[in-house]
Amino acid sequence: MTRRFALMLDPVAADEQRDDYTGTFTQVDATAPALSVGELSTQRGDGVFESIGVVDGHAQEVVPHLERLAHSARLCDLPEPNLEQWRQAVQRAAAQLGAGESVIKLILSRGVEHGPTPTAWVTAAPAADFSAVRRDGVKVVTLDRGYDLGAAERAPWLLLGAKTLSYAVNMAALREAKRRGADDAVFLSSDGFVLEAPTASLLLRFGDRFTTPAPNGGILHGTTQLSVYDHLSARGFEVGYDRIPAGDLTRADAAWLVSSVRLAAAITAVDGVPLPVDAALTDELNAYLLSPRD
(Lines of atoms letter the chains of each structure in order from A and count residues from 1; the text may use other names and numbers.)
(Lines give C-alpha, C1' and ligand atoms only; values in the text may rest on other atoms or scores of the structure.)
Protein backbone atom coordinates (compact mmCIF):
# COMPACT_ATOMS: atom_id res chain seq x y z
CA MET A 1 0.00 0.00 0.00
CA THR A 2 1.25 3.50 -0.80
CA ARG A 3 2.48 5.39 2.26
CA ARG A 4 4.32 8.56 3.16
CA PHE A 5 8.09 8.40 3.05
CA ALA A 6 10.94 10.87 3.51
CA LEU A 7 14.70 10.93 3.07
CA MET A 8 17.09 13.63 4.27
CA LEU A 9 20.15 13.93 2.04
CA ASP A 10 23.64 14.80 3.18
CA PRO A 11 24.52 16.89 0.11
CA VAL A 12 27.55 15.64 -1.82
CA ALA A 13 29.27 17.95 -4.28
CA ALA A 14 28.64 17.30 -7.95
CA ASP A 15 32.37 16.91 -8.65
CA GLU A 16 32.49 14.00 -6.21
CA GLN A 17 30.10 12.03 -8.42
CA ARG A 18 31.51 8.72 -9.65
CA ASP A 19 30.21 5.46 -11.10
CA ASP A 20 30.54 3.55 -7.82
CA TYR A 21 28.97 6.32 -5.76
CA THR A 22 26.72 5.15 -2.92
CA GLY A 23 24.06 7.61 -1.86
CA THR A 24 24.28 9.38 1.48
CA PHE A 25 20.80 9.85 2.87
CA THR A 26 18.79 8.98 5.96
CA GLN A 27 15.20 7.85 6.19
CA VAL A 28 13.15 9.99 8.56
CA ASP A 29 9.60 9.97 9.86
CA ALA A 30 7.62 11.91 7.25
CA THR A 31 5.11 13.02 9.89
CA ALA A 32 7.70 14.26 12.42
CA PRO A 33 9.30 17.75 12.62
CA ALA A 34 12.59 17.77 10.73
CA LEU A 35 13.56 21.37 9.89
CA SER A 36 15.22 24.07 11.97
CA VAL A 37 13.35 27.32 12.61
CA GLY A 38 16.20 29.01 10.72
CA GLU A 39 15.55 27.00 7.54
CA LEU A 40 15.48 29.47 4.64
CA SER A 41 13.08 27.40 2.55
CA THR A 42 10.33 28.06 5.07
CA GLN A 43 11.35 31.62 5.94
CA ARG A 44 12.07 32.95 2.44
CA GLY A 45 11.26 30.24 -0.09
CA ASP A 46 14.97 30.24 -0.91
CA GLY A 47 15.26 26.93 -2.70
CA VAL A 48 14.19 24.82 -5.65
CA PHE A 49 12.08 21.71 -6.10
CA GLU A 50 10.75 19.10 -8.50
CA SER A 51 7.65 16.87 -8.41
CA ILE A 52 8.01 13.43 -9.98
CA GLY A 53 4.96 11.32 -10.79
CA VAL A 54 5.12 7.69 -9.67
CA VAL A 55 2.89 5.00 -11.16
CA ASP A 56 2.82 1.56 -9.50
CA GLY A 57 6.19 2.21 -7.92
CA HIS A 58 7.85 3.46 -11.13
CA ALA A 59 9.21 7.02 -10.94
CA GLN A 60 8.55 8.75 -14.25
CA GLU A 61 11.18 10.73 -16.23
CA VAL A 62 13.68 10.87 -13.38
CA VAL A 63 16.63 12.13 -15.44
CA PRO A 64 14.78 15.13 -16.99
CA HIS A 65 13.55 16.12 -13.53
CA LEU A 66 17.05 15.86 -12.05
CA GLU A 67 18.49 17.90 -14.92
CA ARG A 68 15.87 20.59 -14.36
CA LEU A 69 16.62 20.56 -10.62
CA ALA A 70 20.29 21.20 -11.46
CA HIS A 71 19.29 24.00 -13.88
CA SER A 72 17.14 25.67 -11.23
CA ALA A 73 19.97 25.33 -8.70
CA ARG A 74 22.37 27.10 -11.08
CA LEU A 75 19.94 29.95 -11.63
CA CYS A 76 19.58 30.36 -7.86
CA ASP A 77 23.33 30.13 -7.14
CA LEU A 78 22.81 26.96 -5.11
CA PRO A 79 25.53 24.27 -5.02
CA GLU A 80 25.25 21.98 -8.04
CA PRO A 81 23.47 18.82 -6.87
CA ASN A 82 25.14 15.45 -7.23
CA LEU A 83 22.61 13.89 -9.60
CA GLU A 84 23.63 10.31 -8.85
CA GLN A 85 22.96 10.89 -5.16
CA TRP A 86 19.53 12.26 -5.94
CA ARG A 87 18.81 9.47 -8.43
CA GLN A 88 19.55 6.84 -5.81
CA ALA A 89 17.37 8.65 -3.28
CA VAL A 90 14.48 8.72 -5.78
CA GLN A 91 14.91 4.99 -6.44
CA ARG A 92 14.93 4.31 -2.70
CA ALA A 93 11.74 6.31 -2.22
CA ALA A 94 9.96 4.77 -5.22
CA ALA A 95 10.78 1.28 -3.93
CA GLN A 96 8.74 2.03 -0.81
CA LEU A 97 5.61 2.86 -2.79
CA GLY A 98 2.97 0.39 -3.84
CA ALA A 99 0.31 0.24 -6.52
CA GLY A 100 -1.43 3.38 -7.70
CA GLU A 101 -0.26 6.93 -8.28
CA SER A 102 2.12 8.76 -5.97
CA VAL A 103 4.32 11.83 -6.08
CA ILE A 104 7.97 12.19 -5.10
CA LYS A 105 9.16 15.70 -4.29
CA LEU A 106 12.81 16.77 -4.48
CA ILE A 107 13.63 19.85 -2.42
CA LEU A 108 16.96 21.68 -2.26
CA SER A 109 17.20 24.85 -0.17
CA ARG A 110 19.96 27.16 0.96
CA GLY A 111 19.66 25.63 4.42
CA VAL A 112 19.88 27.36 7.77
CA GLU A 113 20.87 31.02 7.54
CA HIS A 114 24.66 31.34 7.76
CA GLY A 115 24.88 27.55 7.82
CA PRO A 116 27.65 25.68 6.04
CA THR A 117 25.57 23.45 3.75
CA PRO A 118 22.23 23.43 1.93
CA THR A 119 19.31 21.33 3.08
CA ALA A 120 18.10 18.55 0.79
CA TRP A 121 15.32 16.05 1.09
CA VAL A 122 13.10 13.71 -0.87
CA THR A 123 9.51 12.98 0.13
CA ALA A 124 6.93 10.57 -1.24
CA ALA A 125 3.18 10.49 -0.70
CA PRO A 126 -0.03 9.34 -2.40
CA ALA A 127 -1.05 11.61 -5.28
CA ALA A 128 -4.42 13.32 -5.34
CA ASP A 129 -7.14 11.68 -7.43
CA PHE A 130 -7.11 13.48 -10.79
CA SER A 131 -9.35 11.01 -12.63
CA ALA A 132 -12.25 13.48 -12.80
CA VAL A 133 -10.19 16.37 -14.20
CA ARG A 134 -8.57 14.06 -16.76
CA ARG A 135 -12.05 12.98 -17.85
CA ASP A 136 -13.94 16.29 -17.62
CA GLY A 137 -11.22 18.83 -18.37
CA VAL A 138 -10.73 22.31 -16.91
CA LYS A 139 -12.02 25.82 -17.50
CA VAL A 140 -9.28 28.45 -17.45
CA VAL A 141 -9.00 32.22 -17.23
CA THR A 142 -6.11 34.29 -18.52
CA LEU A 143 -4.16 36.37 -16.00
CA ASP A 144 -1.49 39.00 -16.59
CA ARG A 145 1.83 37.74 -15.19
CA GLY A 146 3.09 41.31 -14.96
CA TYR A 147 6.19 41.16 -17.17
CA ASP A 148 6.94 41.08 -20.89
CA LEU A 149 8.68 38.31 -22.82
CA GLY A 150 12.05 40.01 -22.50
CA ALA A 151 11.99 40.21 -18.70
CA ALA A 152 13.83 36.93 -18.04
CA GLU A 153 16.80 37.97 -20.17
CA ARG A 154 16.73 41.57 -19.01
CA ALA A 155 16.39 40.74 -15.30
CA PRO A 156 17.81 37.26 -14.56
CA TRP A 157 17.58 37.93 -10.81
CA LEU A 158 13.82 37.43 -11.12
CA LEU A 159 14.59 33.68 -11.52
CA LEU A 160 11.74 33.34 -13.99
CA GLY A 161 13.11 30.12 -15.50
CA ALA A 162 13.73 28.37 -12.16
CA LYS A 163 11.32 26.08 -10.33
CA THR A 164 11.66 27.75 -6.95
CA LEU A 165 9.92 27.21 -3.62
CA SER A 166 8.52 30.75 -3.89
CA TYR A 167 5.11 29.65 -5.14
CA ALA A 168 2.90 32.24 -3.45
CA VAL A 169 2.12 34.00 -6.77
CA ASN A 170 1.19 30.71 -8.44
CA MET A 171 -1.16 29.77 -5.60
CA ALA A 172 -2.68 33.25 -5.64
CA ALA A 173 -3.34 32.86 -9.37
CA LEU A 174 -5.20 29.59 -8.76
CA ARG A 175 -7.32 31.23 -6.07
CA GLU A 176 -8.12 34.12 -8.43
CA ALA A 177 -9.11 31.64 -11.15
CA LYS A 178 -11.56 30.00 -8.77
CA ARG A 179 -12.97 33.39 -7.76
CA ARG A 180 -13.69 33.94 -11.46
CA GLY A 181 -15.51 30.62 -11.72
CA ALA A 182 -12.70 28.69 -13.43
CA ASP A 183 -10.54 25.73 -12.43
CA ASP A 184 -7.14 27.02 -13.46
CA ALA A 185 -5.31 29.91 -15.05
CA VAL A 186 -3.06 30.63 -18.02
CA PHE A 187 -0.53 33.40 -17.55
CA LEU A 188 -0.06 36.05 -20.23
CA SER A 189 2.94 38.32 -20.65
CA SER A 190 2.27 42.03 -20.31
CA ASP A 191 2.92 42.40 -24.05
CA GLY A 192 0.15 39.95 -24.90
CA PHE A 193 1.73 36.51 -25.35
CA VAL A 194 0.79 33.17 -23.82
CA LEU A 195 3.12 31.83 -21.13
CA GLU A 196 2.10 28.82 -19.02
CA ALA A 197 -0.24 27.77 -16.23
CA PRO A 198 0.70 28.20 -12.56
CA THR A 199 1.53 24.50 -12.20
CA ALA A 200 1.40 23.12 -15.75
CA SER A 201 2.56 23.55 -19.32
CA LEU A 202 0.16 24.59 -22.08
CA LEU A 203 -0.30 22.59 -25.28
CA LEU A 204 -2.36 23.82 -28.25
CA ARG A 205 -3.49 21.98 -31.38
CA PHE A 206 -4.04 23.65 -34.73
CA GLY A 207 -4.97 20.99 -37.26
CA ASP A 208 -2.25 18.35 -37.18
CA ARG A 209 0.31 20.67 -35.60
CA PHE A 210 0.85 20.96 -31.87
CA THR A 211 2.54 23.97 -30.32
CA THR A 212 3.54 25.27 -26.91
CA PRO A 213 5.01 28.63 -25.86
CA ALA A 214 8.74 28.76 -26.56
CA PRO A 215 10.76 28.13 -23.39
CA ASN A 216 11.99 31.68 -23.01
CA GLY A 217 10.44 34.66 -21.32
CA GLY A 218 10.70 32.82 -18.00
CA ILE A 219 8.72 29.76 -19.06
CA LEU A 220 9.64 26.55 -17.27
CA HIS A 221 10.47 23.84 -19.81
CA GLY A 222 7.98 21.12 -18.88
CA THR A 223 9.20 17.53 -18.56
CA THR A 224 5.70 16.19 -19.26
CA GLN A 225 5.32 18.46 -22.29
CA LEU A 226 8.58 17.08 -23.69
CA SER A 227 7.37 13.52 -23.15
CA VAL A 228 4.04 14.28 -24.83
CA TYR A 229 5.94 15.73 -27.78
CA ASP A 230 7.91 12.48 -28.08
CA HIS A 231 4.63 10.56 -28.22
CA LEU A 232 2.98 12.91 -30.72
CA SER A 233 6.05 12.93 -32.97
CA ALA A 234 6.06 9.12 -32.98
CA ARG A 235 2.42 9.27 -34.08
CA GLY A 236 3.40 11.44 -37.05
CA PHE A 237 2.18 14.82 -35.77
CA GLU A 238 4.17 18.01 -36.20
CA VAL A 239 5.24 19.63 -32.93
CA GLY A 240 6.86 22.99 -32.30
CA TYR A 241 7.50 26.04 -30.12
CA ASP A 242 6.15 29.48 -30.91
CA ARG A 243 5.50 32.96 -29.60
CA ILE A 244 1.74 32.57 -29.22
CA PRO A 245 -0.45 35.70 -29.13
CA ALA A 246 -3.13 35.61 -26.45
CA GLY A 247 -5.84 35.76 -29.11
CA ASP A 248 -4.78 32.38 -30.49
CA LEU A 249 -5.95 30.60 -27.36
CA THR A 250 -9.61 30.62 -28.36
CA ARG A 251 -8.77 29.77 -31.99
CA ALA A 252 -7.15 26.45 -31.12
CA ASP A 253 -8.74 23.21 -32.29
CA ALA A 254 -7.99 21.77 -28.84
CA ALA A 255 -5.81 22.60 -25.85
CA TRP A 256 -4.45 20.89 -22.77
CA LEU A 257 -2.66 21.62 -19.52
CA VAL A 258 -0.02 18.94 -18.91
CA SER A 259 1.98 18.26 -15.75
CA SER A 260 3.81 15.45 -14.02
CA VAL A 261 1.10 14.42 -11.56
CA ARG A 262 -2.21 15.69 -12.96
CA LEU A 263 -1.05 14.55 -16.44
CA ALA A 264 -3.22 15.80 -19.36
CA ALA A 265 -6.32 17.89 -18.72
CA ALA A 266 -8.27 19.19 -21.71
CA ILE A 267 -9.16 22.88 -21.61
CA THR A 268 -12.89 23.22 -22.09
CA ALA A 269 -13.18 27.03 -21.99
CA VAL A 270 -10.93 30.11 -21.97
CA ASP A 271 -12.33 33.22 -20.25
CA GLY A 272 -15.81 31.80 -20.70
CA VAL A 273 -15.36 31.01 -24.40
CA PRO A 274 -15.95 27.28 -25.06
CA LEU A 275 -13.08 25.36 -26.66
CA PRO A 276 -13.37 22.15 -28.68
CA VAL A 277 -12.34 19.03 -26.73
CA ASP A 278 -10.64 16.01 -28.29
CA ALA A 279 -11.70 13.41 -25.75
CA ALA A 280 -10.16 10.49 -27.63
CA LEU A 281 -6.73 12.11 -27.82
CA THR A 282 -6.96 13.18 -24.18
CA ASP A 283 -7.57 9.56 -23.18
CA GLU A 284 -4.67 8.47 -25.40
CA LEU A 285 -2.31 11.02 -23.86
CA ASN A 286 -3.22 10.00 -20.33
CA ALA A 287 -2.82 6.31 -21.13
CA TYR A 288 0.64 7.11 -22.47
CA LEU A 289 1.53 9.28 -19.47
CA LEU A 290 0.46 6.50 -17.10
CA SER A 291 2.76 4.00 -18.84
CA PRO A 292 6.32 3.51 -17.51
CA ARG A 293 8.58 6.27 -18.86
CA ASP A 294 12.26 6.81 -18.09
Ligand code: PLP
The other form holds:
Amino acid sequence: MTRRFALMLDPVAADEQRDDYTGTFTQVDATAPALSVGELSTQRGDGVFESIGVVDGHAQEVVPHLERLAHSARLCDLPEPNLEQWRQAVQRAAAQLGAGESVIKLILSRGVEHGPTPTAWVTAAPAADFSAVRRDGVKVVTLDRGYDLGAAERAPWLLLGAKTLSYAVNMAALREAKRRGADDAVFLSSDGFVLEAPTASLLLRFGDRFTTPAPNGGILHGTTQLSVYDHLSARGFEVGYDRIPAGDLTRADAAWLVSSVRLAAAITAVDGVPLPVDAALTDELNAYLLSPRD
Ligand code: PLP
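Can you return the structure of this protein in the form predicted in complex with pyridoxal-5'-phosphate (PLP) rather than the form predicted on its own?
Then the entire complex follows, led off by the chain already shown.
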Protein backbone atom coordinates (compact mmCIF):
# COMPACT_ATOMS: atom_id res chain seq x y z
CA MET A 1 0.00 0.00 0.00
CA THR A 2 1.44 3.36 -1.02
CA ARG A 3 1.25 5.90 1.78
CA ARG A 4 3.06 8.82 0.18
CA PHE A 5 1.49 10.43 -2.87
CA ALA A 6 -0.21 13.52 -4.22
CA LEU A 7 -3.48 14.11 -6.03
CA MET A 8 -3.50 17.05 -8.42
CA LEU A 9 -6.92 18.74 -8.64
CA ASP A 10 -8.30 20.05 -11.91
CA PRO A 11 -8.88 23.79 -11.91
CA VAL A 12 -12.58 24.41 -11.37
CA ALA A 13 -14.35 27.18 -13.23
CA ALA A 14 -16.79 29.32 -11.27
CA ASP A 15 -19.76 27.79 -13.11
CA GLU A 16 -18.74 24.35 -11.84
CA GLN A 17 -19.14 25.32 -8.17
CA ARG A 18 -21.83 22.74 -7.55
CA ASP A 19 -22.44 20.17 -4.88
CA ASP A 20 -22.74 17.43 -7.50
CA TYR A 21 -19.32 18.20 -8.95
CA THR A 22 -17.45 15.01 -9.74
CA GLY A 23 -13.76 15.52 -9.35
CA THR A 24 -11.10 14.05 -11.54
CA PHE A 25 -7.72 13.78 -9.94
CA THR A 26 -4.31 12.91 -11.27
CA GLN A 27 -2.44 10.78 -8.79
CA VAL A 28 1.34 11.08 -8.66
CA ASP A 29 3.87 9.26 -6.56
CA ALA A 30 5.55 11.45 -3.93
CA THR A 31 8.88 11.15 -5.75
CA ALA A 32 7.46 12.02 -9.20
CA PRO A 33 7.50 15.53 -10.68
CA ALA A 34 4.11 17.23 -10.54
CA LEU A 35 4.58 21.01 -10.34
CA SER A 36 6.00 23.09 -13.16
CA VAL A 37 9.12 25.22 -12.74
CA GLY A 38 6.87 28.22 -13.40
CA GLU A 39 4.67 27.27 -10.48
CA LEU A 40 7.53 26.68 -8.07
CA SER A 41 9.54 29.75 -8.95
CA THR A 42 6.67 32.21 -8.75
CA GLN A 43 4.79 30.84 -5.78
CA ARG A 44 6.17 33.26 -3.13
CA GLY A 45 4.29 31.38 -0.44
CA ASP A 46 1.20 32.99 -1.96
CA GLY A 47 -1.41 30.41 -1.20
CA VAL A 48 -3.20 28.62 1.60
CA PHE A 49 -3.12 25.15 3.09
CA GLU A 50 -4.60 22.75 5.62
CA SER A 51 -3.20 19.70 7.43
CA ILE A 52 -5.74 17.02 8.26
CA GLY A 53 -5.03 14.18 10.68
CA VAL A 54 -5.93 10.70 9.43
CA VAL A 55 -6.36 7.79 11.85
CA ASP A 56 -6.68 4.28 10.41
CA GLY A 57 -7.83 5.70 7.08
CA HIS A 58 -10.39 8.07 8.62
CA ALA A 59 -9.78 11.75 7.84
CA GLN A 60 -10.67 13.77 10.94
CA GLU A 61 -12.87 16.87 10.98
CA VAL A 62 -12.86 17.28 7.21
CA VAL A 63 -15.64 19.90 7.06
CA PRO A 64 -14.05 22.34 9.57
CA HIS A 65 -10.76 22.05 7.65
CA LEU A 66 -12.51 22.70 4.32
CA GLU A 67 -14.34 25.67 5.80
CA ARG A 68 -11.08 27.12 7.11
CA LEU A 69 -9.46 26.57 3.68
CA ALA A 70 -12.30 28.59 2.14
CA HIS A 71 -11.92 31.28 4.83
CA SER A 72 -8.16 31.52 4.19
CA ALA A 73 -8.75 31.66 0.42
CA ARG A 74 -11.24 34.50 0.91
CA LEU A 75 -8.78 36.50 3.02
CA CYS A 76 -6.13 36.01 0.32
CA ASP A 77 -8.45 36.95 -2.59
CA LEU A 78 -8.06 33.48 -4.08
CA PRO A 79 -10.97 32.02 -6.06
CA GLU A 80 -13.55 30.31 -3.83
CA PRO A 81 -12.47 26.65 -3.54
CA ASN A 82 -15.00 24.07 -4.65
CA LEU A 83 -15.43 22.28 -1.34
CA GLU A 84 -17.07 19.23 -2.90
CA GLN A 85 -14.05 18.78 -5.16
CA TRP A 86 -11.69 19.04 -2.17
CA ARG A 87 -13.86 16.73 -0.07
CA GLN A 88 -13.70 14.09 -2.80
CA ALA A 89 -9.93 14.47 -3.06
CA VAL A 90 -9.58 13.99 0.72
CA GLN A 91 -11.82 10.89 0.64
CA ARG A 92 -9.87 9.51 -2.32
CA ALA A 93 -6.57 10.02 -0.50
CA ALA A 94 -7.81 8.71 2.87
CA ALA A 95 -9.18 5.56 1.28
CA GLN A 96 -5.66 4.66 0.19
CA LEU A 97 -4.11 5.10 3.64
CA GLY A 98 -3.89 2.05 5.85
CA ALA A 99 -3.74 1.56 9.58
CA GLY A 100 -1.94 4.06 11.78
CA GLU A 101 -1.71 7.84 11.68
CA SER A 102 -1.23 9.80 8.48
CA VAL A 103 -1.49 13.38 7.36
CA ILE A 104 -3.32 14.78 4.36
CA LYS A 105 -2.37 18.29 3.29
CA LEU A 106 -4.53 20.48 1.08
CA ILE A 107 -2.62 23.12 -0.86
CA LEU A 108 -4.13 25.91 -2.92
CA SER A 109 -1.55 28.20 -4.46
CA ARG A 110 -2.12 31.26 -6.62
CA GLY A 111 -0.39 29.32 -9.37
CA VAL A 112 1.85 30.36 -12.19
CA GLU A 113 2.29 34.12 -12.34
CA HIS A 114 -0.27 35.69 -14.69
CA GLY A 115 -1.62 32.17 -15.22
CA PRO A 116 -5.33 31.57 -15.58
CA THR A 117 -6.04 29.53 -12.45
CA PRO A 118 -4.60 28.61 -9.09
CA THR A 119 -2.87 25.30 -8.62
CA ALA A 120 -4.44 22.85 -6.20
CA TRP A 121 -3.23 19.57 -4.84
CA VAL A 122 -3.53 17.19 -1.93
CA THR A 123 -0.66 15.20 -0.45
CA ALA A 124 -0.77 12.13 1.76
CA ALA A 125 2.05 10.79 3.92
CA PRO A 126 2.57 8.84 7.14
CA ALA A 127 2.51 11.07 10.25
CA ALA A 128 5.53 11.33 12.52
CA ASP A 129 5.35 9.31 15.73
CA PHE A 130 4.06 11.76 18.36
CA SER A 131 3.51 9.24 21.14
CA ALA A 132 6.45 10.56 23.23
CA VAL A 133 5.37 14.21 23.09
CA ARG A 134 1.76 13.26 23.85
CA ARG A 135 3.06 11.44 26.94
CA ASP A 136 5.85 13.79 28.07
CA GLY A 137 4.52 17.20 26.96
CA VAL A 138 6.45 20.25 25.79
CA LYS A 139 8.48 23.02 27.40
CA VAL A 140 7.59 26.33 25.76
CA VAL A 141 9.08 29.79 25.59
CA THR A 142 7.04 32.92 24.94
CA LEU A 143 8.04 34.90 21.85
CA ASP A 144 6.91 38.36 20.75
CA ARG A 145 4.94 38.04 17.49
CA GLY A 146 5.54 41.73 16.76
CA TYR A 147 1.97 42.96 16.37
CA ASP A 148 -0.73 44.02 18.82
CA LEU A 149 -4.21 42.57 19.19
CA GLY A 150 -5.68 45.28 16.97
CA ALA A 151 -3.39 44.57 14.01
CA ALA A 152 -5.63 42.05 12.23
CA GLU A 153 -8.47 44.56 12.02
CA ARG A 154 -6.26 47.58 11.33
CA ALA A 155 -4.15 45.87 8.66
CA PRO A 156 -6.08 43.03 6.96
CA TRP A 157 -3.40 42.78 4.25
CA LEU A 158 -1.19 41.10 6.85
CA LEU A 159 -3.53 38.06 6.41
CA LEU A 160 -3.18 37.25 10.10
CA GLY A 161 -6.18 34.92 10.32
CA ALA A 162 -5.32 33.00 7.13
CA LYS A 163 -3.41 29.72 7.08
CA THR A 164 -1.06 30.79 4.32
CA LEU A 165 1.81 28.86 2.81
CA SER A 166 4.20 31.44 4.31
CA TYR A 167 5.25 29.58 7.45
CA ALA A 168 8.86 30.77 7.47
CA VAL A 169 8.21 32.92 10.58
CA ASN A 170 6.51 30.03 12.37
CA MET A 171 9.44 27.72 11.61
CA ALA A 172 11.92 30.40 12.75
CA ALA A 173 10.04 30.64 16.06
CA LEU A 174 10.41 26.88 16.56
CA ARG A 175 14.16 27.15 15.92
CA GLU A 176 14.40 30.03 18.41
CA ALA A 177 12.51 27.93 20.97
CA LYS A 178 15.05 25.11 20.49
CA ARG A 179 17.94 27.57 20.83
CA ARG A 180 16.46 28.61 24.19
CA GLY A 181 16.31 24.99 25.34
CA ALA A 182 12.54 24.55 24.85
CA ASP A 183 10.48 22.34 22.54
CA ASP A 184 7.92 24.83 21.28
CA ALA A 185 6.85 28.45 21.45
CA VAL A 186 3.82 30.50 22.42
CA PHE A 187 3.47 33.76 20.53
CA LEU A 188 2.57 36.91 22.48
CA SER A 189 1.08 40.04 20.98
CA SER A 190 3.22 43.16 21.35
CA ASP A 191 0.67 44.46 23.88
CA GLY A 192 1.21 41.42 26.08
CA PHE A 193 -1.56 38.94 25.27
CA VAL A 194 -1.29 35.26 24.49
CA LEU A 195 -1.89 34.31 20.83
CA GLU A 196 -1.09 30.76 19.65
CA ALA A 197 1.85 28.45 19.02
CA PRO A 198 3.60 28.35 15.62
CA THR A 199 1.68 25.20 14.64
CA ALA A 200 -0.91 24.74 17.38
CA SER A 201 -3.62 26.40 19.44
CA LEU A 202 -3.24 27.04 23.15
CA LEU A 203 -5.64 25.79 25.78
CA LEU A 204 -5.52 26.79 29.48
CA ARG A 205 -7.36 25.28 32.43
CA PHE A 206 -8.41 27.31 35.48
CA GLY A 207 -10.34 25.04 37.83
CA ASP A 208 -13.25 23.63 35.85
CA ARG A 209 -13.06 26.34 33.20
CA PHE A 210 -11.04 26.08 30.00
CA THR A 211 -10.03 29.08 27.97
CA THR A 212 -8.26 29.82 24.70
CA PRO A 213 -7.30 33.12 23.05
CA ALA A 214 -10.28 34.56 21.14
CA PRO A 215 -9.76 34.00 17.39
CA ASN A 216 -10.50 37.62 16.52
CA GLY A 217 -8.60 37.65 13.25
CA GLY A 218 -5.07 37.62 14.62
CA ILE A 219 -4.79 33.86 15.01
CA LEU A 220 -6.17 30.72 13.40
CA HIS A 221 -9.30 29.20 14.81
CA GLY A 222 -8.01 25.69 15.50
CA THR A 223 -10.15 22.76 14.41
CA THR A 224 -8.65 20.64 17.21
CA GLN A 225 -9.44 23.27 19.85
CA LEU A 226 -13.04 23.40 18.59
CA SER A 227 -13.31 19.62 18.75
CA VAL A 228 -11.73 19.50 22.24
CA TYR A 229 -14.25 22.13 23.38
CA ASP A 230 -17.11 19.86 22.19
CA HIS A 231 -15.64 17.05 24.25
CA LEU A 232 -15.03 19.19 27.35
CA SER A 233 -18.53 20.71 27.20
CA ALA A 234 -20.05 17.22 26.95
CA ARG A 235 -18.02 16.31 30.06
CA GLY A 236 -19.62 19.25 31.92
CA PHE A 237 -16.69 21.68 31.86
CA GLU A 238 -17.10 25.36 31.10
CA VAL A 239 -15.28 26.57 27.97
CA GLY A 240 -14.66 30.08 26.70
CA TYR A 241 -12.68 32.50 24.54
CA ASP A 242 -10.81 35.35 26.20
CA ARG A 243 -8.16 38.01 25.96
CA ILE A 244 -5.49 36.25 27.97
CA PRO A 245 -2.68 38.35 29.49
CA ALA A 246 0.74 36.69 29.19
CA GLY A 247 0.99 36.51 32.99
CA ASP A 248 -1.96 34.07 33.07
CA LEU A 249 0.12 31.38 31.38
CA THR A 250 2.00 30.49 34.56
CA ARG A 251 -1.14 30.87 36.74
CA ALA A 252 -3.00 28.12 34.87
CA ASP A 253 -3.82 24.81 36.56
CA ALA A 254 -2.76 23.09 33.33
CA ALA A 255 -2.16 24.04 29.71
CA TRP A 256 -1.92 22.28 26.36
CA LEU A 257 -0.93 22.89 22.77
CA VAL A 258 -3.47 21.22 20.49
CA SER A 259 -3.26 20.61 16.74
CA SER A 260 -4.58 18.24 14.10
CA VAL A 261 -1.67 15.83 13.74
CA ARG A 262 0.35 16.05 16.98
CA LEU A 263 -2.96 16.30 18.92
CA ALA A 264 -2.73 17.32 22.62
CA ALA A 265 0.66 18.05 24.19
CA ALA A 266 0.69 19.21 27.81
CA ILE A 267 2.81 22.30 28.51
CA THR A 268 5.26 21.34 31.24
CA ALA A 269 7.08 24.69 31.59
CA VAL A 270 6.76 28.28 30.36
CA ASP A 271 10.03 30.24 30.06
CA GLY A 272 11.61 27.81 32.53
CA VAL A 273 8.78 28.05 35.10
CA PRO A 274 7.26 24.58 35.66
CA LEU A 275 3.53 24.22 35.05
CA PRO A 276 1.30 21.56 36.66
CA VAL A 277 0.54 18.69 34.26
CA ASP A 278 -2.80 16.89 34.15
CA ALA A 279 -1.61 13.58 32.72
CA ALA A 280 -5.00 11.86 33.04
CA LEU A 281 -6.82 14.57 31.12
CA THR A 282 -4.05 14.69 28.50
CA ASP A 283 -4.48 10.95 27.92
CA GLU A 284 -8.24 11.38 27.77
CA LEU A 285 -7.97 14.20 25.23
CA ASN A 286 -5.62 12.20 23.03
CA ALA A 287 -7.84 9.11 23.18
CA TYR A 288 -10.76 11.31 22.15
CA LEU A 289 -8.75 13.00 19.38
CA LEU A 290 -7.68 9.60 18.04
CA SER A 291 -11.27 8.36 17.86
CA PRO A 292 -13.08 8.88 14.53
CA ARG A 293 -14.38 12.48 14.41
CA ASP A 294 -16.46 14.10 11.66
N1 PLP B 1 -2.36 27.85 14.90
C2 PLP B 1 -1.44 27.69 13.92
C3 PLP B 1 -0.56 28.84 13.59
C4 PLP B 1 -1.35 26.47 13.24
O5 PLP B 1 -0.45 26.34 12.26
C6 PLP B 1 -2.20 25.42 13.60
C7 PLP B 1 -2.13 24.11 12.90
O8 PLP B 1 -1.27 23.84 12.14
C9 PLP B 1 -3.11 25.60 14.63
C10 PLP B 1 -3.18 26.84 15.26
C11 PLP B 1 -4.02 24.49 15.07
O12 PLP B 1 -5.00 24.23 14.09
P13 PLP B 1 -5.66 22.82 13.93
O14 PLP B 1 -6.14 22.40 15.26
O15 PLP B 1 -6.76 23.05 12.98
O16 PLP B 1 -4.61 21.89 13.41
